[in-house]
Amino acid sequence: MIDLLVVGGGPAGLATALHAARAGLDVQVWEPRAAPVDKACGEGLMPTAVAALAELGVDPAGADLTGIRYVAGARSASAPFRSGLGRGVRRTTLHAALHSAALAAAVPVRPQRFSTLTQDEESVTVDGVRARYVVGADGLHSAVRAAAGLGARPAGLRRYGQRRHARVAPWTDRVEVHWGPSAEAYVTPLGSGEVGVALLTTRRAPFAHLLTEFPELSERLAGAQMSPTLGAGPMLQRTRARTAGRVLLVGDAAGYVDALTGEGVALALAQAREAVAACAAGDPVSYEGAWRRVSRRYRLLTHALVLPTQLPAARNRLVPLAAAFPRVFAGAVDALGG
């Protein structure tokens, strides 16, 4: 019997495995996809995420990010990160760095697909393999979450994300969030000749069609070579709890509000650390309180932004208000950064 089985070998699962190896636990990861695995995301790491990766000895290559800029037509508001630099990192680069670190730590990463689990007071059996604990880190549509009975019916708006890479020189060292009538566009510098462009919206429409909501951005990207579109969603995923016996959920599998604040990776890294601490202490129930603590800021800030932006009047006023109250906007950016 192993100490910990991690189902899902994305950043959340690999970080969990690295923390477990450091804690002296016998851990293995199941991930059926070959590394590196791509995903539709904004690809901007907040300063807290960069610091958390450094603690694990992971330093993915990318472009330094100095802050966040909100843009709506001719109006804009900008604020720096006060707690250090963020980093624009391609998802495949981030995943490859974590995967290499896991292998260097002698963590087995097996091309195994999850199917079923059962548990008793002493262990969890997953497709014939016994473990003292199981961490589900298998994403927005987590099969572990469903098998453990931790899912909850989502309510509210269904928002979706799409992402492309554009071969064009970055024109800023900040994450730009462009606000359109029904969508947001996130532009993240990724290197000397590439930016990531992620769109978030409730509308089900092609990437190129949604991009027309942002004339200035469309002009900057005109003629640039673009990668194929990757999509994700719906973003909102609710859970009734983050633990069920000896099963714990980490990352998007643990519940997700929205990608609006860009804190997904930072949040997953913090949850990975807390989940392993709970398992190492033999107290998985304690993870529930830890999850609430480390995710509280994300949940409050994201709900505060997502709900008002669904009202046209609120969307139209958001960037002018940020520009009119720079200290408030700077405080919000500082909270996001760490």
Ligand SMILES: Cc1cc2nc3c(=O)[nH]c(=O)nc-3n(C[C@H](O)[C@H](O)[C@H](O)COP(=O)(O)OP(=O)(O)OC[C@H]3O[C@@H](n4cnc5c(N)ncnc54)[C@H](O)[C@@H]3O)c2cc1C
The other form holds:
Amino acid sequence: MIDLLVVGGGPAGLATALHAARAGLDVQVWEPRAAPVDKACGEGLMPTAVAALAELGVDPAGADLTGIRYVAGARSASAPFRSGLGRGVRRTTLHAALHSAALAAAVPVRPQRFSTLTQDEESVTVDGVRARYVVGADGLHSAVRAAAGLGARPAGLRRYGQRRHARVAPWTDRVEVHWGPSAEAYVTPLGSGEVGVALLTTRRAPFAHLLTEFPELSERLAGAQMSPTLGAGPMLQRTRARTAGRVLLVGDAAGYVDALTGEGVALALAQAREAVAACAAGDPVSYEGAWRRVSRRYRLLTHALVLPTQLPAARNRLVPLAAAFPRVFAGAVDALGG
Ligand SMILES: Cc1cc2nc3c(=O)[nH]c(=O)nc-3n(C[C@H](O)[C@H](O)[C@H](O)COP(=O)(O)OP(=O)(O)OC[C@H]3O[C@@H](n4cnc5c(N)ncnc54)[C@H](O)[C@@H]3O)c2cc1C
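Please could you give me the other form, the form predicted together with this ligand, since above is the form predicted alone?
All chains and molecules follow, beginning with the one already shown.
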């Protein structure tokens, strides 16, 4: 019997495996997709994510991010990260760095897909493999979450994300969030003549169509070579709890609100650390409180931002208000930074 089986080898799963290896646990990861795994993501790592990666000895190449700028037409509001630099990192670069670190730590990453689990008081059996604990890190549509009975009925807004890379020299060292009539465009400088553009919206329309909501941004991207579109969603995923017996959920599998604040990877890394601490202490139930603690501010801030901004009047006022109250905006950006 192994100590820990991690299902899903994205950022949450690989970070869990790295923490587990450090804690001396016998751990393996199941990830059916070949490295480096790509995903629809805004690719902005908040300063806390950069610090949590450094703690694991992972230092992916990218472009320094100094803060966040909200843009709506000619209006904008900008604030720095005060707690350090964030980083714009291509998703495949992040995955490759975490994957190499896992291999260097002698963690087996098996090309295997989870399908079923059963558990008793001492172990969990996953598709014939027995482990003392299982961490479900299999993303937004987690099969582990469903199998452990931890999913909750979907409710609320169904928002989707799409991402493309544009071969164009970055024009800023801040993450830009452009507010259009029905969508947000999240622009991240990635270095080496490239920016990532993630569009977040309730509308299911092609990327090029949604981009017309942002004339200034469209102009900057005009003529640039664009990568194919990757999509994800619906982003809002609810869970009724994060542990069931010896099964724990981390990252998007544990529940997700929205990508608007760009914190998914930072949260996944924090949850990975807490889940391993709970397993190493033989106290999986303690993870529930730790999960609440590390994700509370994200859940409150993201709900507070996403729900009201679906109303046109609130959308129109957001950037002028942020510009008019720079300290409040700076405080919010500071909170994101860590
Ligand atoms: C449009 C968009 C923009 C975003 N922008 C940002 C941003 O700028 N900054 C930020 O920090 N976060 C951002 N996020 C959030 C971030 O991408 C996620 O929070 C992060 O990827 C979570 O990592 P994860 O490891 O939990 O899930 P994933 O990265 O989804 O990894 C899950 C892994 O599990 C594997 N898997 C799935 N099913 C199975 C199975 N049955 N068996 C085994 N393995 C399985 C998958 O192949 C995958 O590799 C964004 C999200 C979206 C949708």
